[in-house]
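One chain follows as structure tokens, the form predicted on its own.
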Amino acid sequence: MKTLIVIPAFNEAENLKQLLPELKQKANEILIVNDFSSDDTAQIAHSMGVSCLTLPDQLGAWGATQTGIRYALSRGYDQVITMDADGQHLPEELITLYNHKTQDSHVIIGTFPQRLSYLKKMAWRFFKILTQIKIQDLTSGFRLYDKQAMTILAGKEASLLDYQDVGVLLLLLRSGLTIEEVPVKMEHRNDGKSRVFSSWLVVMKYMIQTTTLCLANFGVKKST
């Protein structure tokens, strides 16, 4: 299977310095989607011989990820694995996603619920009750998408989403795709902090948007 590793990155130069050397030992096809960074994110990627797309404006983590998925589809890749640039997702765990993929599964999520803060656990519990999605770690960006999932996520409907978690999962489940989880090891961020939970104002915006999205999707297929 022709696989592309897609990494959205906003001001992640320092983290990429640590991540890319190890990642290149595990994967040959890597794409950094530089989300209009103000640091040396693009320069670091190019200096290490890694392909990099620089966006003309900041789209956010999901917009950058969708750009990478569209790039992969246009170049004939069979599947993509999305990773965070902050060092949480370990290159050594790529093989775990590969090995868990079967013909009956369309999406594999690398899950490590222990990493979640109390605040995040409360938020995810609320959204899981609201949507009945049977997935432990709703926000893990460490995912394998097959071509069918890629095609759905490259579409216009997915472009309306702001985040890569609940909305993406609802869209995939509504399309009849099978989502599976597999336990993986993760680390804390090497540098910086979560942008979704960076302040109470950002958290409030996220909760309102995601709750509205969940309410608008009642009746979708909930099982994985």
Second form
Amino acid sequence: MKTLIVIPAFNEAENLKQLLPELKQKANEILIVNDFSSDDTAQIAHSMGVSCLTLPDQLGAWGATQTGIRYALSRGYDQVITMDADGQHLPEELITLYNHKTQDSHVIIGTFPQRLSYLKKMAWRFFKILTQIKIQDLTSGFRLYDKQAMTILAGKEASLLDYQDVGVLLLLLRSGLTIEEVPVKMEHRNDGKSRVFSSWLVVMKYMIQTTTLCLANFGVKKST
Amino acid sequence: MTNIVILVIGALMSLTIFYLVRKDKMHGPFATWWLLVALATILLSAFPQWVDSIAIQLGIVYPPTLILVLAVGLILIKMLTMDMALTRKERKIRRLTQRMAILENKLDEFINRK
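Compare with the form predicted on its own: the form predicted together with the partner chain:
Full complex below, order starting with the chain above.
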């Protein structure tokens, strides 16, 4: 089983300096997808001997992740694990994801429900009612995708998604894949920023876009 | 008088479209759409009585509303198809951007190996 660790990174040079040495002890093959950073994210990756793709324009977290998945497919990897660069996801928890993977499951999501703030919990509950998805943590970026999931997510259908959350899950469920969750430990964000929940305007945009997506996908197959 | 003004608008529109195509600033399907709009304008200036007779048959009391409703409807359809085209383009650009990053990485590897 060839596994690639995919880390989307936008201006994460400082965080990568901390994360990569630790991560290299736990995983052999790591790919940083540099999402048009203005700092030296790419140089840090190269200096630590980690492969790095540099996007010629900003695509956002999901666009960068998808790039990594397409790369992994073209290089014949069997599975991909995505994680954040900000130190929230711990290298020692990679093994939890590996171990939970069975023949019957296609996607494993590492969840840490305690991390959710009151506001986020409300939002998730709303989306779960809307989509009937029975997954606790909708936005966790700590996920394992197997080859089948990778093939679907590398496709054109997934290219217009903006976040690695409800849209990705709905697409996978619609394709009949099985998603499982496993509890993992998570660190609090080093710099305390969330891509999605950073300002009211961004939150509004996110809520409206995701609600539209949920409504448009009404009646999609439910998760177990 | 109104008819002549509308005729001039239609004629100017057709000329503009032909000019844009000639200067390579507009291509294929877009030019066709705009030429059809210009043609409709010219026809309207030549036979304004058509609007009245169609409006009466549809039971519209004030015939100019027919033109306005049709115009607004066509503009909405045009804008909707424009956004659909933009979506297609966005998807293409995103995928090409990804492809470029992957190819660039491959190229670097190839050069470093030499």
